[in-house]
Structure formats: structure tokens, C-alpha cells
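The data below hold one chain only, encoded as C-alpha cells and taken in the form predicted on its own.
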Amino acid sequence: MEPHSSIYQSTMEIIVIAKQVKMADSVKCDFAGVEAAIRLKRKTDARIKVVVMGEEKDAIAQVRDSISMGADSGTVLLLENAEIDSWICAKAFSDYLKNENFDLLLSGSFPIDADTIQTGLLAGNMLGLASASHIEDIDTGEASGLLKAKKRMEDRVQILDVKMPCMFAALPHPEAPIYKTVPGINRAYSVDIPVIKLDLNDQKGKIKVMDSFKIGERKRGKCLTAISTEGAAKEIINTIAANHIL
């Protein structure tokens, strides 16, 4: 079964996938998506659901604070083996929203962890989805059953039409968050948020990590002051020659 959208309905309905990275000391949720779509929800009227991959503790506090952010309702898909790639990630994602009505699903196009940049675009891609990355804005479409897109490259910015139902990597908006409010706080302590056990077991990724090492931090280069155009340029030459650039 496909998703299907609800266009022709008065309410767009939002999906945003996030998955849970461990760190050295502390579990990180990337939120850029469930930004992205409250921005949205202020401009259109819309319902925006969460869905978190995680172990359980740490993944309900993460939809929770969704909730207290602005967004709807929430379900946690319960990760149970760590050592499942990006592929595997997106392949639950996307078994799972098969069953779900959507008009756009959102992603964080700059996860926490590099293994997972992929997981929404790669989820998007299963579905079906006219699918964009890098999203810096979103807003309706001139007609009905489009989205307008602002689309963030490195020389340039593109303007996309997207026919719904459609995927998108949003932008984090550091100099812009969203934060927690009283009402959304008590919605989200009062609210029920659904646990689903995934059977991953039968899964196999694709990547495997065989090696992982830190890189040594690069040493501060010699300021040249109080010396000539002439006497830099040498001590210029000198360097790169000595570090076999030339």
C-alpha cells in the first residue's frame, strides 16, 4: 500500500522523521524537520506528526518535546540493533509510513551523524516521492496540490513547484529557533505516545564501518609580521616546499 495525500482535504497533514544518534555522553535528536514544519503550520492550516527511531526512554522525551515545540501527536519506532545503517533506517521508515496518510514528509538535511544524511531522501526515494534537499523555506504553491520550495545551493537559490505528497531535507534555522511553550509542554505530557517494536532482524545493510579514527588537529601556522612583501613571499615558498605541496 502507497502513502496517499490528503490534498483535497482542508488540513495538510505533515509527517517528520527523525532518527535518534548516540553520542559520547548524551542521545541527540536532529529537529530541523520539526522546525520546518511548524514554520509551515503558521502560514496554512495543517497537523504535523512526529516520528522518532530510537530506543525508547530517550525517543519518547524526544517526540515530547516535538509536541511542546508546536507539533500535533507522535509514535516512536523502537531500535533495538545499533548496528544498522542508513539504508536499513530509511527501509523502516518507509515500511512503516506505507500505512500512513500524508500530504509532505520532512527530514533534517544535516543529521548529527554522517551515516544518516541519507535516511529521509532514501525514504522519500522508496515511497515514491518527488523528493529535494537543502530546503531553507516552505510555503503553499500557486495552485492547488503544490508546495513552493526555496531551495539553498552554493552559488544560487532555486524556487521549486513540488506536487504532493513529496519529501524534503529541511535547513536548520540556528539564528531562528523554535522553542518549547507552556501549552505545548502541557499537550505533550498529556498526550499518549504510541511504542512500535521494529523486527529488523531479517535486515542487511548496506555500509559497514571497518575502521574509525580521529584525525589530528591541524598545528597554528606562523604569523609573519614585522617582515617585507619580499621576505613573506620567500617564507611562503620555503613552507610549501617543505611540506611537498611543490
Second form
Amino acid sequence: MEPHSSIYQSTMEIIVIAKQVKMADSVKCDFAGVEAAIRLKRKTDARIKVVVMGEEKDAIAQVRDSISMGADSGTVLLLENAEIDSWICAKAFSDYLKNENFDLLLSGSFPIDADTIQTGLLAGNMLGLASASHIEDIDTGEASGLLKAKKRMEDRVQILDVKMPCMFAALPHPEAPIYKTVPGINRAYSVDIPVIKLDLNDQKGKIKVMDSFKIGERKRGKCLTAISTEGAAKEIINTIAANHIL
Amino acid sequence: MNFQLDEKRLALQAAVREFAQNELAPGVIERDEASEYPLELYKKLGSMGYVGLPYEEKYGGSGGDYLDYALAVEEISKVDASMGISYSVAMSLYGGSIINAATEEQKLEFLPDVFSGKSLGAFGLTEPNAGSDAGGCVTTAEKKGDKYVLNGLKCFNTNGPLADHFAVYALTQPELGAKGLSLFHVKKGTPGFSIGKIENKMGIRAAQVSELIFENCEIPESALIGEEGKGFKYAMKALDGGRIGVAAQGLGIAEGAFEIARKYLMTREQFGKPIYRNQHLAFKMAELECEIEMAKYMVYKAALDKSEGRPYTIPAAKAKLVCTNAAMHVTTEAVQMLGGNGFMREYHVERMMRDAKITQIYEGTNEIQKLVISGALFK
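One more: the block was the form predicted on its own; return the form predicted together with the partner chain.
Following is the full complex, with the preceding chain placed first.
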């Protein structure tokens, strides 16, 4: 999809999308996407733009928080009193993004659309991007134009080589929070944050969520001690076979 | 008059709070017991720009102001008062001493490492016989050619064992007493300079406090900060700033203990009801809440007075007096309200009570603050 790709020579262009979800007495903000982007930016030269959909005050606050953590710029897609489903949400994001240049599109995995993990993947699909969810880690690939992503499964990880531009839904890393910095806060409160009003009145929802399930907690592995090398190898082969990996 | 912090300050306050809760709170009890300072966490705070908050970027600071700094000391001290005082001493006393009097060249040489949090700074004024009477110092700095030779002993130096940079006050003209006091920058490792006894303290036990010993310690004449004989004035000015830091530390300790007590009163049940439903305790909390809010306004005002170029000696003394008394009062009441649990280490308030005591003593005892305040009343 050339129209969406920057000419990634030295600076990777990353766009992070996040949809705020209203809870009983608060707004649930999703920072997993921007945290994944910042982790990648620490490994390679990259520029991060966050696009947050929500009501003005809370969405601007989320953009500012993201910039304080390390994003470079942000935009608000203003959602006023509209009850929308994941499809409408993804359509709104993709309509905005089709005019943007980027190499990587990121979203969070859970809070973005009340734990159904659909919005980011749907938007990626609408833009014709290779997409993957439950991404734990992203690295630059061995060949130019590729990203290497670690996708978490129930009982294993998959290492994916994905051609850019692409879309990943990133998992949060609560064990390694990314803090706001003073230069980040200074930038967040000095940049302009454009607010684009969305007109979604004639949009009809297409998705009915019947149920959703979070990925299960990873089981603790088995540590083989006091065992011969041959015995350990046999045990590993048996475990792999029992899990249908072989 | 506006009592509301703006959005940017609120964001900064929330960011330091998040760091303190996530990074400083785990292990705070163990560090207190072992008297271990979390230098790596301090450096991490520095790497994010939170250490040099009140100073210009060209000196390694973050370009904020003294209110930003006071908010950071407050948030850190809610969780770990030892880190609070270490930070305050490095910024207000070491940083204040150098920034107020040094040449531009000296500032660029002696400040960036400390303001960026890569290393700590310490302040050597107090001596065994020169506490509240700071003019009674006997440490000397004798001029010999193009060097000064320091001899003497400084005590109760926060950050002493950990610091790389020291602001040291010594007599260049001993016969003049306080008017013969001068300020010097001394680097760690200078021959003739050593760390003496490391104190075993009642509170702020994770902070490292020690003697500084000078035995024929030669420093270049370029280490003289400002003018000879102006040291006492420089020290008092640095201490004015330091009092804002200690006031913020006291406020943080009070708030930390108050919040622990508030949650405890809501969850602890006796006689079939949460104990906050005993009016005596609820009213006690109402009084403490007012005391904390008064303290908060006083230290924020003193910090803004300093930031905006107004005289701040008296506001700083008032804030130090009120905030540190609030720290002592609130923590003592919190221990009492938590009953037997309050006396136990895992509930934190006993540590906070021990930490609070020193805030009424250092950076000028609270009796000295009353001298400063009353002195201005009866000029």
C-alpha cells in the first residue's frame, strides 16, 4: 500500500491510534500502543504521532500524556455524544489515516474498544495493511522494509517478519511503565493539538459483540533440573509434541 | 490570587507521584532499616529531568521554577522522605550556594552533573560547635600562593558519603568570625579531603549523613565561589531556599501519613463499624486536613515568591516552621489513630514520624525560624 508509506530511509513514521472508552465514572485510556511505539523509538530513529478519538477534554489530555511520555505530536478526532461500534470507529480512523504517511500503525490490544481488540485490526484491514494482534515486542527487521514482531499466543510466541507499512495491536507492559519526562511535559504543553470533528451521524454499526475473551495467563514453565542431557532433550521433545507444536 | 495549579504543573505533579509510588515505595521500609540510599533511582529521576527542575537548562537543569521543584520534593517525600532531603540538599543547598555566587564558568563546570542527577551535591557549613550559630565555624581556608589549604571538620552533611561535589564554607580570615567566612567548591577525591563518621540516625535513615574532614586539603584558588568574606551571606541565602525544600518535605511527610490514616480509618472496624465513624477520629482528621492545607499554601507561596523574584526569606521561614510542625503533628496523630498497627513498621507511619522529627531541626531549627520571623516583626 504505497499511499500509506513514508519513504522510510532514516526516520520511521509511526502512528498510534487510541479510542477512549467511557466507563462508569471515568474514561479508560489506552497507552499500550504509544508505549510500544516509544520502545521501538528507543531502538531506531522514529517519529510518533498519536491520534486519539474521544471527547475533547479527555482526548487532549491523553494526547498530552502521550507526548509527555515520548510521542512527538498528536491529533484529536472529536467524538461528541455518539454511540459507535468498532466498525464505525475503525472506519473513522481509516478515513483519517488514508491521507497520512506512515510505516507502522499501532493500537493497544484491550481498552481501545472495550476489550474486543477489533478497532485497530479493522482499521488496518480497511487500509489494506498486514495486521497482527497481541504484539509483545517490535524490532527492526533484518532486511530493509521489514519489522520483526513477537506475537504472544496462549502457550508460545510467534516471531513475525512483516513488511511495512503494517498494523500491530500491542500488548501493555505493566511491569515496565514508561514515565513522563520533564522535556516531554514541556513539549506536551507547548505544541498545538489539532481537533478534528467527526461527523458520524449517518454511519450504521455493523458489529454486535456476543462475547469476548482475554488471552489466558501464560502458564509457568517447567524447570528441568538433576536430569541428564539426553533425558532433558527427550522431555522437551515430549512437551513440544504434547502441545502440538511438532 | 489563584490557588489552582495550572495543567502543566498538575501533569508534572502527577508524573512525579507515579514515579514515587511505582519506584520509590517498594523497598522503602527495607532501605530505612538497612540505611541504604537508592542512588540508582535518584539517577533515574535525574534522567527524566526531575532533579534539576528549578534551574536553567544550560546548567543541566530542566528550566522550571521553584514551585515545580517544591511539588516534586512534596511528592517524593510522601513516599520516601530520605530521598526528599537528599534531593533538596543537592538542589537548594549545594545548587543554591553555587548558583547564587559563582561565575558563569564555575556554574558550567560545577552544576550540570548535579542538576542532571548524574551525581549528588552536598553542603558543608555545620560544625560540632557551629550549629544554630553558623558564624562560629572554625574550619579554615588559608591562602598559600595560588591555592587555598582547608583544615577542619564539618558535620551532619547530608549526601556526604555519596556526593561528588561539595559546597564548603571555611574561614579565610578567622579573626573576623562570620565576616571572614568564604565559600569553596571541593571535589570528591581531592587529597586531604575524606569522609568521616557516617551517622546512625533516628529518621531519614536511607539518607547518608556524614562528617567531612579536611586535613591540609589543597584546592585551587579558582575553587573560591564569589568573594572572600561573603560566605555567611551566601550560606544564609542558600538556607532560605533550603527551607522551602524542607517545608515541601514536611508537607509531603504529613500528606503521606494522613492518607495512610484516612484509608485505615475507613477499613479498620471495631465495635462493628469502621473506626472513622467515631466522631473523635473523624474530627481529628478534619483538623489535620486543615493543618495540611494551610501548610501547603504557605510553602507554595514561598516557592512562588522565590520563583517570581520577590523577597522570600520570611515566607520560607514561615513555611518551614508551619510545614514541619504539621509533619510532626500529623505523623504522631497517625501513629495514635492506627493504634498498635501504627507502631509497626509495615504500616509506614512510625517511619514517617521518625522522619518528621528532623525536619523541625535541620535547615535552621524551628526556633531559628521564629527568630527570623519575629526579627522582621520588631525591626
